[in-house]
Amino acid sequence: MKAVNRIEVIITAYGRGPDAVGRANDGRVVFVRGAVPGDTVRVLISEEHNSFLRGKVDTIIKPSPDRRETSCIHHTRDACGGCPWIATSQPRQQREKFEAVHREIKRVDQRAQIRPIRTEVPEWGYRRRTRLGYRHGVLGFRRRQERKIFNLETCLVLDPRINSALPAIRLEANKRALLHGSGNLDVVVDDHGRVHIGGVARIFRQPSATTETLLTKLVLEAIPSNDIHVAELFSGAGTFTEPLIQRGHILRAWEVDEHSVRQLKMRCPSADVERLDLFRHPARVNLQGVDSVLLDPPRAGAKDCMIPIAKSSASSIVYVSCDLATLCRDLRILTAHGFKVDYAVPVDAFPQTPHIETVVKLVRSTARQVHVQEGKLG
C-alpha cells in the first residue's frame, strides 16, 4: 500500500513473526520490519488499520544495545526477507526464542518443564540445504512477501560450498528456464561435502548437520530405551529411525514422499515402513501395541493425527516441531485427552530468523492410563 506517514516508535519486543513491535501515540500496535527490540525508530507506515499499523524502519533515532551491524549485502539493500533478525545480537535472538517457547508451552500445560535453549548451531554458514527460484535468467530467493526473485550473489547462512557452487547452479537453472520458464531448484550438501542440484536434494533433511545430530540426541533421550515398539509419523528418510533401530527398538514408520520412503527402506530394512499421506488418511495409522510415538511433521503440524495417537497404547509421545503455533495447537488436543507435557527443549536451529525447533516429551497421566485399561477412551 501507499505510505501514509512517518511516526516515531519505541520498539519493545518481537511479535509472533519476523517483525518487531511498539505502540503509536494513539495506542495502536505498530509492526515494524527491520527494527530491533530497544530501538527508537522513525517508521515509514505502509498499512493503517483500526487496531494496528504496519511499516518499516525509515530512520534509527536511537539504536538498541542489542542492535548490530550486518555485512549481508542483500539485507542492506532490503532485497531479502530470509533473515529478518540478522541485525539483532545472537544472545537477544536466543532469549526471544526461549521466552516464546516458555510462554506458549506454559499456556498449554503449566506443569511443563522448559529446559534451556540449545545453541550449538553456528550463526553463519549452517544451512546445508536450500531452495532457489529462477526466472528470466535470475537465480535467488524471493523478496519478502513477494513472488519476485532477486539475483543472489552470496548468502551468509548458506554452507560456503553452496555459495561456491552458485555458478554451476545458475547454469542448471538457465537450462531449465529454456524448457520451463521459471521454477525452483533444491540444493543440498551431502555428508561427503558434495553439492547436489535436484534429485536427492528434494528429500527432506534438517537444515544443518549440527541440528540433525542434536535433535537425534534429544529424541533418543526422550524415548525410554525399554519402550520396545516405537511408531514414527512423518519419518522422512530415517533421520531418527536408523539410530532408534540401532538401539534395539522395533519401528513402524509412515511417510508420504516416495523418494524418502525408498531411501528409508534401504537404510532400515528391518523397519515396517508404509507410504501414507498422514494429512489425508490419519485414521489408517495402526498404533496398536506401540509403547512410544515419535512425530516430526512439517510446519502445518499434525492436528488430525492427535486423536489416533491419544487412542493408542503409547505411554509417551515425542513431538519434534518447527512451528510453535501448530505445535501448541496439537499439544492442547493431547493434553485434553489424558497426556501431560513433561518437558520441552527449544533448539535454535535457524539463527537470524524467528524460527525455532522444539522437542517436546509428553506422558500419560495415571488417571488416563486407568481409562485406557478400562476401554473408556474415546
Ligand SMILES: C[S@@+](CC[C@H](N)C(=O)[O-])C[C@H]1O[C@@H](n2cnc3c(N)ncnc32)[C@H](O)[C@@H]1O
Contents of the next structure:
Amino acid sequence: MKAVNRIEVIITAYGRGPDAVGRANDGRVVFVRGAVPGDTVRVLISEEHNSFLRGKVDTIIKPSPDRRETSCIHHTRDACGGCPWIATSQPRQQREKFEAVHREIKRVDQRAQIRPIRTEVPEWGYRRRTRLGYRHGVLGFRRRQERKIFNLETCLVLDPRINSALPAIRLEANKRALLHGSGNLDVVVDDHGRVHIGGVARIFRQPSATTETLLTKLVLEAIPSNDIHVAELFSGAGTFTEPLIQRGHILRAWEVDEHSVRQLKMRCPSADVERLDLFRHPARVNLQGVDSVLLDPPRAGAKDCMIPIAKSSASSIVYVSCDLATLCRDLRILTAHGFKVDYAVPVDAFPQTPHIETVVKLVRSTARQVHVQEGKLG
Ligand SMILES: C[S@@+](CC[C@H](N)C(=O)[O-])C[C@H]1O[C@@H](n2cnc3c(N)ncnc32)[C@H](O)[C@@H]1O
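The form predicted in complex with the named molecule is what I want next, because the block you gave corresponds to the form predicted alone; please supply it.
What follows is the entire complex, opening with the chain shown before.
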C-alpha cells in the first residue's frame, strides 16, 4: 500500500502481535513495525483507517532504554519474520507478556490469580523443532508479511545442532524440490541429540526441552493428585499423559494425528486412546465420570469442546494454550457455564517473539456448587 504520511509517535507498549503501539496526535492508535516500547520514532504510515494507523519505523528519534543491538544477520538484512521482538530487552519482553496475560485473563474473570511469568527457557538456542521452507534452491524462513523465503545461514533461537545440520537439511530439501518444486520440511532434535529431517519430526513436540519439563510440572501441580480419572484432549504423543499415568491417574486421551496416536499407545498402553478430529466431532468425547479435564489445543483453540467439557462431571480443568486470544474466547464459555478461573501461569516459551504459553486452572465456581446442592436438596 502507498505510504501516505510520516508522523512522530511515542511508543508505549506492544499490541497483540509483532507490532508496538503508540498514539497519533488525533488520538488514533498507531501500530508500528520495528518499534520497541519506550522509543520515540518517526513512522512511515502505510495504512490509514478511521480508528487506527499502521506503519513502520522510518527514524528512531530517541531509543527506548529497552532497545538493544541484535547480532542476528537475518533480522535486518532479510527481514526475517521469525523474531519480531529481538531488538527488545528480555526483561521488557517478559513484562509485556505478563501484562498481556494479566489484562486479558482478568477481563474474562476478575477473580483469577495471575502468577508470575516463568522465565526458565533460555533466550537463545532453545528451539529444538522448526519448519523450514524450500523453493528454487533456497532453504529458510519467510520474510516478514511475505510468503517469500530467504536463505538461512544461521538462526540464534534454533538449537545449535539444527544450525550444524543445515547442509544436510539443504541436501534433503534439494532432493524434495526435484520432486515437488517447493514445500516445507520439519526438523526436530530428539532426546538423544539426533537431528531428524521429516518423518518423526512431523509429530508435535514442545518447542524446547525446558518448556516440556516446565509445562509437565505445571500440569502435575494443577491436576489434583486424588482426581483419579483424567480426560486429556489434544494429547499429542503423550508429553503429559505418561507422567500423569506414572502418578497413578487413569487416562482417556484424544488426538487426531495418527503418528502421535501410535506413539502414545506404545508409550502408555494403559491409557484409553482414541484417534479423533476434535474440531469436527467435539461431542464424541466421552467425559462421563471424569474428575479433571486437561487440554492443550493448537493455536485455533478448542471452542466447540467447551460446552461438552463444562457439562461433564469434571471439577477442575487445566487448559494449556499457545494463543492468548483463543484461550480467552474459550475461557469465557467455561466461565459462563459454571467454572471460574482459579489461576493462570504465563510461560515465556518463545523468547524474541510475541507468542505466550499459558497454563490455566479452572474450578467449579461456588455459584454452581450451591446450585447443584440446592438441586439435590430440592
Ligand atoms: C499443542 S499440541 C499438544 C500436544 C501435547 N500436549 C504435547 O505437549 O506434546 C496440540 C495437539 O493437538 C493435535 N490436534 C490438532 N488438531 C486437532 C484436531 N482437530 N483434533 C484432535 N487433535 C488435534 C495436534 O496433532 C497436536 O498433537
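The model shown is predicted, which means the values in this text are computed figures rather than measured ones. The term rigid core refers to the most C-alpha atoms you can superpose between the two forms while keeping them within 1.5 Å. Numbering follows the first chain given and starts at 1.
Taking the rigid core as reference, the CA displacement of His49 between the two forms comes to 2.3 Å.
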